[in-house]
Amino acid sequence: MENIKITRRGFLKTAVAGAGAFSLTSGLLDFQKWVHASAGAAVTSVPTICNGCGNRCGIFAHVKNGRLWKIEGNPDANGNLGVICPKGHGYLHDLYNPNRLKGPLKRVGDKFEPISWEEAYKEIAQKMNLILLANGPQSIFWVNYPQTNHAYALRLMHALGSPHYFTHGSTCFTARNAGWATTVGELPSNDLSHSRYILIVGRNPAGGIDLGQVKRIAEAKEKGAKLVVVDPRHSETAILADEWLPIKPGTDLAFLLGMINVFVKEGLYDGRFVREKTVGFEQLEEEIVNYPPEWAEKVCEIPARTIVQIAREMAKAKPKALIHRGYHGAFGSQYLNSFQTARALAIANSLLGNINREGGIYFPQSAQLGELQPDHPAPDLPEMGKADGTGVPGRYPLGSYGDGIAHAIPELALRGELKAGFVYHNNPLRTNPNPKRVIAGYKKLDLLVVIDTVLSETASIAHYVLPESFYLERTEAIDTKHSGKRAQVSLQQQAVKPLFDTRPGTQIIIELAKHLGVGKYFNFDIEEANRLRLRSLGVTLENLKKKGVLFVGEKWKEGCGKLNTPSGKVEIHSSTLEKLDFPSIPRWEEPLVSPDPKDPQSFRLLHGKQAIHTHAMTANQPYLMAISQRYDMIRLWMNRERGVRLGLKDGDWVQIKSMVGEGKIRVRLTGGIHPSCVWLPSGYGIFSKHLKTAFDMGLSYNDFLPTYFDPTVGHAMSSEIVVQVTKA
């Protein structure tokens, strides 16, 4: 990569200016000419949504002379409260990145050739319809990283008769969601700014990055709240904490069971809430005696006295005390015991009586968009279930139909069950476990269509690549992501004209549907669809376009009413799990694999985000990659004492090897990580040669992870990796 020299002031100035580091191709506005011409030009401000990560923060895009000038945060947006992170500032430069796709592509032999949109649609439809005729609708799929238009992708699959719509959830959050849903009926939020005691277990919102949560944590601390972070690594969030507890990886369940033991044994729980709003406390009393803090200490390596102290302090602050609801780490898709860990997390919060209470865990207000019917009837639901086993007893009974098990796609393709698929705003060849297996599966497909802005790893092996317009060049579907104490709707809308022959994602879906013969379900455009879906909320599309974000509905009210569980209460004991022959009360479960304590080269491999990168999406951005290099961030974290015993010095090259992969990377020796593990930052290890900035920079944990499916929801168990680390 070219060695870009930057200063902090220079990066921020350039990022805010949004001018890009590149001259545009012939026929488009040259940057130097634009600077001269725009000196006194008027500024147009367009409220829209950032696409730098999945948080989709509210922003204002400011445009001069048809070119992006700068972005600013929208203070009304629940998700970011007016703040923009480095990813948001950096990713906008990709609007002018020469690596962008400039038109549709068709594979001819080992190369791509340009093709018109109309010809691409015709050929895709012909091949897809032949596959449907020969193999049935169960043979096709769609997978995407969640976008505002996901409802239309799902509509397309249902129109074609297929149940196979997938998100990235099985490699991210499905165990957490299932654990909360089984216990309290839905996924709640954290009322951080009003809490007096915040315990965060295996979550890093400051590195994630969740700007709204970080701001609310800071507000709580300013008012005297205590923040305790339990994490094997001294994360960005741990920097803000009053106390950091370096837990042994994979043992978060033991820590929570030890806390629950103290709550129950010492009578620190909210007795009235437990009596009136829960079922199964008696069974919990019988089980939890097996997990005193002294036992937990031996398992998780957090002192028993510390577990007791935290439990007592939280009980004293209840109900304005919370254990963060979690996301990816510990609960999401990490370990064999992640589902039960999420269950224990929900139960521990419930014992504090903080469910739907100020300063505790609350159920956010979420906007319910209207349907397109009767104007545009929806297709019937598919007759068959998902081939991945989602929701099937005896396979993955608690799996989410809306997310599916995306990392099962290669396995299903290799078995011949899936023949064709669409990949949209996703890069499974890089972001799914065991890439050699993933490549083999996707290459076996008879037809692979990728919708992207660049030639990612997955796009590079596609039969057709359809270029999506950059997020600042397109208007998309109404979004309801940013729920809170009052619901919001938001709109991503076009700020500048498309530079190349690209199209918005929803338009591509609609046009594909028409060529595939199911246009009767898509006889609308995004403008009409947005207007129809807003009808039930009592707001107009015109007003939303002006504001970018609108509050809708009633404000949140404190109090725990009837829950969406079989009993209508918090299910400490779950009859659903009992019927499925899963533990109905959380109990200790070992991780699937563990490093050999007698082998000095044996470690558990962990991973996590840095605040400047999103999965593998932003690594090719020159300014963000320059930050990675300047601050030497592309390194493997290792406990300093373990490293010294291996004869390592800080900065040495090491070899990492697992049962499925190996690679080399420089090491960072630090006291800020538990001795039993090493940690890789996510977002690196790009192997698409078309992404020249990011190519061959760093490693990905997916290179070392076998293909796993946990028994409850089928998630990937992404931290069940034991590696050998040696000096290179």
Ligand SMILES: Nc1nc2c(c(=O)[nH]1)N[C@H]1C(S)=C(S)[C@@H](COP(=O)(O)OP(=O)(O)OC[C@H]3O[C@@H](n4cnc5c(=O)[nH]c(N)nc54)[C@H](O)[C@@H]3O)O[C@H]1N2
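Positions refer to the first chain, counted from 1. Please read all numbers here as calculations on a predicted model, not as lab measurements. What we label the rigid core is the largest C-alpha set whose atoms superpose within 1.5 Å from one form to the other. What changes on going to the form predicted together with this ligand:
Shown in the overlay between these two forms, fitted on the rigid core, is a CA shift at residue 149 of 2 Å or greater.
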Contents of the next structure:
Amino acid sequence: MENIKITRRGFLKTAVAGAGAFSLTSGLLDFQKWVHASAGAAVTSVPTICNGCGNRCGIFAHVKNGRLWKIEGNPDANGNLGVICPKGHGYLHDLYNPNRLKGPLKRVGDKFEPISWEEAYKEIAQKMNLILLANGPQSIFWVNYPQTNHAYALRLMHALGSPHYFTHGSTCFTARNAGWATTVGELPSNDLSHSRYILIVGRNPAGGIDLGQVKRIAEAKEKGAKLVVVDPRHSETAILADEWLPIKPGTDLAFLLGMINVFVKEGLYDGRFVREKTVGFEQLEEEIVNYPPEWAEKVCEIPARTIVQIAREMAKAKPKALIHRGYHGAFGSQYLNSFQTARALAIANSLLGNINREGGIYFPQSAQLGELQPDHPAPDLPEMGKADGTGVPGRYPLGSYGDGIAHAIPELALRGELKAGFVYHNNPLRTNPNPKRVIAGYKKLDLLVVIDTVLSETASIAHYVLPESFYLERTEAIDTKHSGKRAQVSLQQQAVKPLFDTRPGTQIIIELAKHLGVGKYFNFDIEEANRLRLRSLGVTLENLKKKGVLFVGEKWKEGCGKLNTPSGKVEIHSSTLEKLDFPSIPRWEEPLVSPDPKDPQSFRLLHGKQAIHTHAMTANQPYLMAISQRYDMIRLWMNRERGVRLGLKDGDWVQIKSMVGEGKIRVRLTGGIHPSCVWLPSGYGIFSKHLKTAFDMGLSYNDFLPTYFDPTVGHAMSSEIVVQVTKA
Ligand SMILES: Nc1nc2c(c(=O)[nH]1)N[C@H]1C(S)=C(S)[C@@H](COP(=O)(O)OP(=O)(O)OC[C@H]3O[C@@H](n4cnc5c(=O)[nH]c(N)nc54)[C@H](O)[C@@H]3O)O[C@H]1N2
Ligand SMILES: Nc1nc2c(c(=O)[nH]1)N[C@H]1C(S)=C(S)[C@@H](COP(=O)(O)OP(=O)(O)OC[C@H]3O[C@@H](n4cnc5c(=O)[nH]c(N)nc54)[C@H](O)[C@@H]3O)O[C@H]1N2
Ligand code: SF4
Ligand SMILES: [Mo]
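Write the structure block of the form predicted together with this ligand for the protein whose form predicted on its own appears above.
Next comes the full complex, this chain leading.
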């Protein structure tokens, strides 16, 4: 980002300006009083986990005189290796943000009134029981951010007999996961630090932050590795790269097919690996002749000679060469062709013979927690598929039953199939496509209970809002997120006492279960559950509390054994896809929609992360919003030449219009973006009036995104947006 240089001095200035705001409030929120009282006070350090985003970095929370002083990274944590990011630093201040929820709320007419926890539980249980009796268990749902510490929510849904547990996967990663699973049996990791050649296609770990990855890329580069970034936009990761290739968005599949063509035609692949560990290479040889690099150049606009050069360089560095497994940006849930793009990417890696190899793609070790049985028997699993079509033969055949298709909930509510739901650490009104439709669907529910820390858009329309304690105020279920060369367990634990009448999420789930009549599956507290689940891993809860993260299990071993695919091998040709009548060898597939090349106002609308914000949940953080404003980051990126053709100057206001929405924003003209698209940072566009700092700042791509369900996986296809951009 050329114009967003955040110097330390600049950051401190905004931080000091923000700190002043806290002195206006009273009690523990009063920063000045605390500074005075704390001079000379002892510092306690509590190892815990940052909840500023899904990375869940290991941290130490330093507490002075009962108040949080600062956080530092835990060097033992696989995911962040001792560092923390700007949004983690900023987000912790929300602990003292007066805009927090301070107690349970009940909707009365169009207002909220305070209610006690006990009354709220009783009323929710009465209404829920009526809905369960009248409509059956399949009429209720739970949707949350998919974190391992949210496991008890799934248990609650099963105890109530409902299959309808959802995560945000269909708006984030389900195409990527399905592509990898169909090809190599599971989602692997990247062994970045040992790689000699790293090709990243539409992933931006330096902006869509993954701190461990950035550190490992830096380590590899220091040892001489080459980094190539394929991104229509000059991203923060492109800044670190040896080469940046501004691809035409939606055409990564063509780029990868062109590379595979070179691997095959020039015999650059690992012949032994292909012979012993893959199926379908012959079919690939037949199909791939259709995609020479000259063809790919015409589609993706990366020169044929560059495609050839990268393929040759990677083959030379193999097997310590990798194409990053990806996340959200290019093929997580973006295009009609995203699933096939993920497949092609997995196959290209396999041809390098890098599967489960050092410096390549590897299957990480992850901790397998023990069960609560026999002490606490688990409820039976519901035997039905989900109403969204996952787990039902014939519909979204590669959809994830575990994640479900959460952005289908509004349709299911409008159709009357879902009647009541719990939304936990998730904000579908802002993070799902086409908010008008999401609002209509969620408003149709007879009962909506939202568990959040603030009055988000979704909380604003709930019947009951149950406030969860801030992450530094609560102890959570054991986290197993940090897989790697050796598995880890980690623990989010209380560092400061709750400031308000809030409760930890796990306690809320257990208390809800008891009031809903399924308490027999929840006759434990989180301390006991954590202790039981660690039993089989050979580590103690006491030690975990002391350290925050612990290594468990065996160390990763190199070598590609039997894979979790039908053939036990890498499926270049997929028999599963053949049976389903989907292309069983990747072949070119157009995106669903494309801008009109002859229309100067027509663009594809892309979106993505900025390093200082998480989704739509940190825009209300005053320090972080101050940075956005100071560095003028709330703007639509547009290619300079195209902007000039529209009569625009840098900083002008523009009008964006799609099939489903319109809005105004200022433009950032830059050479750092492909001419066919515009790019909107995805952290803004808050429309909950309760979020005072963030309200009405910027736009969200979801305002312009029609409601789509990709036919293979059911994902939201969130970059299939054509917009008209005009001077406002
Ligand atoms: N700062 C920050 N970090 C985060 C998060 C956050 O909210 N904020 N969230 C976390 C989560 S949940 C996720 S899923 C990850 C997401 O991490 P990423 O997937 O890295 O994030 P994005 O910013 O969505 O997209 C990455 C890049 O893809 C590019 N891109 C868009 N379309 C295309 C295309 O068609 N082809 C190619 N080649 N590139 C394209 C974008 O320009 C962008 O630079 O980040 C995680 N880390
Ligand atoms: N507008 C927009 N939409 C997006 C994205 C985006 O960047 N912007 N990214 C897409 C991607 S990649 C993803 S992964 C999804 C993510 O979308 P969601 O799963 O909806 O996640 P978030 O927006 O991070 O946060 C959801 C809610 O959790 C609340 N929250 C934060 N901390 C806590 C806590 O400790 N406890 C509780 N109970 N609640 C808490 C926040 O206040 C917020 O209301 O969105 C997708 N859609
Ligand atoms: S990446 Fe940043 S916000 Fe996310 S968990 Fe780590 S420190 Fe917190
Ligand atoms: Mo995501």
